[in-house]
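A lone chain, given as structure tokens: the form predicted alone.
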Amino acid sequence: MKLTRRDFVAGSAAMAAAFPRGAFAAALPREAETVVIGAGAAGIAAARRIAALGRSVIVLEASDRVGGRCQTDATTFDVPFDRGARWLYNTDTSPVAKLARSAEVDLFPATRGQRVRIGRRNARAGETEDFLALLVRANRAIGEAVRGKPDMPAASAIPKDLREWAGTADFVLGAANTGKDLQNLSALDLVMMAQRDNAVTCRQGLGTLISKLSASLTVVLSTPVTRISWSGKDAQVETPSGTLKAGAVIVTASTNALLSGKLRFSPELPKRQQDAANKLSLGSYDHIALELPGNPLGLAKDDVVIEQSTDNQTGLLLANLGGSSLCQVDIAGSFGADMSSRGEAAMTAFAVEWLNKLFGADVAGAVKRTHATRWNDVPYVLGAMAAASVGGQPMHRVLMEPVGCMFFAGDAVHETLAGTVNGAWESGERAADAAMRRLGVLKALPSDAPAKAPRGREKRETISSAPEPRGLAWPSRN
């Protein structure tokens, strides 16, 4: 059964007719050949592939809008601000940077380098050279520690003599990189991330351009999918608004959110694709937007800095957007989830007085409209990006196996580019294809075929081999 984008379109009109706008959900069909669930980057990627195919697709989002982690707000300030991700990376290989330009929206380069501060003054030449040569040592180390031996916490494999660093080197390779702590993150994860090169961003803004993208497509909005019943040869997808039958179903939803029980399954997951969504759930990671007109901090557009940190209380500031007066502090792991957790003004009054410490500058006077971001709490998403817990690497390998007529995506289901938004939108193009071989629509392939590696990996060069300290030369992922 095929449901053109006209049948939709024509169905929901009628209802819309009927009841006032935003007062319904959309009505849906009984049937759909495929159904993807969730409009982020990955299930847009999915949506994208099989409708290139001919074939029909409905996307169901259970929030209000388009994008997932990839979300623009072009109200709050005068200037569009990425609430989540914010950087494409490798753009010589990115499929999304290449649809960027298609989809008519600019481009343009991550400043090269960070500042780095000590106290209230910049790191001298020799003290910035002190810092990437132990960087560059603790990179090599925690590829040595994996190297033909178990996996570990990334804390436990660099090294100890680190000295005033330590805590930068950890802030810069863990909370910073991945959204978790080095002691809560897998060494060979780590090893295993392919280099992330050639950063940009969106003029536009990244969730722009992931809605753009999406304009072909069928997306249901409002409508969270409450539980799905795979055990048959098709699909039983229910949410309020009705049941669909399908013959195959993708789930984008992120690893926090397959593990809170709001998406139920019958049967229940197995315990396989259980235990891989608990060794790749999300870390924390948020952003403290402060509006400083007159740029009372001194700095370029966008300018980054870090600083000599004796403990995880730290941040990372992205100052002058685009040349605009709008600055943001990033906050991430175990620290930045305590100040989540305490809502937005604590957020807010910890950027200001970081900011303070770091600058000697009256920020709380010079502050004028402020925003924090709080992923944690945001429902069916609930954290920032995956990665690894020690012995989660093969995980990420594990999701990317079919469950019945069930395929997963996202952030998570990819070894190489886990966090980011390529590797989000590469695991929907892939779950697509796999999709379309069980139906019929492509080619099975041989059950002796080796498995085709990640885009990324071919190109990927170990923590250990490296020619920049992962996580300092551009701004982290997300």
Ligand SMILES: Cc1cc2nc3c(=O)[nH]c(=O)nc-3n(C[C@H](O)[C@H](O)[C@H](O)COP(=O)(O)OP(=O)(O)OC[C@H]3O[C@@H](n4cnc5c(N)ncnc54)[C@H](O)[C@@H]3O)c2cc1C
Given for the second form:
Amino acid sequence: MKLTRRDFVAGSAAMAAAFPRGAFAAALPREAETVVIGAGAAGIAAARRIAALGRSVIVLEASDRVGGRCQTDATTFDVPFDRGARWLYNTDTSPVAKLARSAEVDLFPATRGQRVRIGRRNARAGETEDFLALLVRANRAIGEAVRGKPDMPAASAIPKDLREWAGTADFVLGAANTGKDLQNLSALDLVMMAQRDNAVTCRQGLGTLISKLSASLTVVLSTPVTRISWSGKDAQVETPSGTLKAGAVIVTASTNALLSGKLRFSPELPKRQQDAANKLSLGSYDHIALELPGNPLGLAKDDVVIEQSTDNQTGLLLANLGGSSLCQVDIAGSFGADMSSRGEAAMTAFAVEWLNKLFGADVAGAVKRTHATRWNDVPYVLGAMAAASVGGQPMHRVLMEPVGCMFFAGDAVHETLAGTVNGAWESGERAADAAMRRLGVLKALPSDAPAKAPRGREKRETISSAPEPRGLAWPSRN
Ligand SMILES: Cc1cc2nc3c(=O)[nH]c(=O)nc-3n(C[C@H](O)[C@H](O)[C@H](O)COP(=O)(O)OP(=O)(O)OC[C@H]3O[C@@H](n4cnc5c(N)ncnc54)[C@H](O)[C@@H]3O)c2cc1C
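Next block, the form predicted together with the named molecule, ref. the form predicted alone:
Below is the entire complex, every chain and molecule, led by the chain shown above.
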């Protein structure tokens, strides 16, 4: 039976009324006005936006939980442990931070003492100053390097005289910031990245917050979408539990999940979008959590520690999280990816050895419970955060273009906040608006359309004036 749009909308509204709210595993309806694929920050934002307009929307999630890369483990340790994102940046403008009050969670400023270790001692004030000055020079050099010139690896743009700080600078500006080494990172993307200030954390966990924000939505768990047929007026969304017909589909799977082939498209995803996903692949970032009762490292609550290093085999320590005995060593970039591929025991051994080297304490003897994340192996995520490789900066906008009745969202689909929860959230809201315009729910406004990038725009790989490099302040990422 061919449904008119009016019938279809009425039918899906009736379905929504009959369909329970909340996250669960269940049989699927046959049709929905809008289907959102993925219940991470982008998917929840998109669905909330659509629901707020009084329209029906169903979220299909492959895993057995809501939150995606925002995941709080409330059982392994005595305090909630954020396995993925921990910091919400720019609280003044963060749409997620604004919603925290309604979700009845507490945000508190990241009061982070920042220390730099040189071997077993703290860097002296003058040494820390030298390092910070090097970072400022490196930031400026990256901005200058792409002014009027083609994009390049950020590593090629930074000064060559970083000496004993070379590995630290690469880690702080590249891997710890974006999950990618500077060699694999677009200098232009770093320049375009918004500054990450006023970070806060969530006492109950950022994963808990995102999960609470999904409470009023219909989220069907353990339902991987295997194929989307997108070229007709309506889409067919295939899952192992059945096929849904939808007027619009919002796809929030990570770029690495899109490239994995687990979700197929009929017809194939256009090469333009495939190339964009490739250029915006996810970097590697993991937490190695160690319970260290008795504070053997002698650090304060939420202290952040990095080390002077000539190579990239280094990490970032977050000590005594929220005043607890839980410490976290973060590893990232190519070194982090390599460690993670060796498994949890090797990761924990690295963290213990690294802390022993820096603090000379008997860390191994003090360690109680441990846990290491391995995001590169999480089946429907396959990495940590989206960041552009060389030539990839214009691709954020390519992924904003509608493809038939599909709209893409997620942490790759933002020009200045890519790789963050805020970026993912805003992209979800933008995709929802675009989907609602397609369905005639919102009036098409040229000014708020999710700007289809003019053809050829993606070829723009230079900037005519160098804005201040942003987002590179240390430490800019948990
Ligand atoms: C260790 C780590 C630390 C981080 N730290 C920070 C931080 O401090 N601050 C910050 O802002 N950001 C941080 N990030 C990045 C941030 O977590 C992500 O940018 C953001 O959460 C991405 O949200 P998303 O909705 O785009 O994607 P995701 O969270 O990946 O959500 C996509 C969802 O889609 C589902 N899915 C995929 N394919 C299918 C399919 N075929 N069918 C159905 N469902 C599917 C997935 O299971 C997933 O749940 C960190 C990330 C990691 C891993």
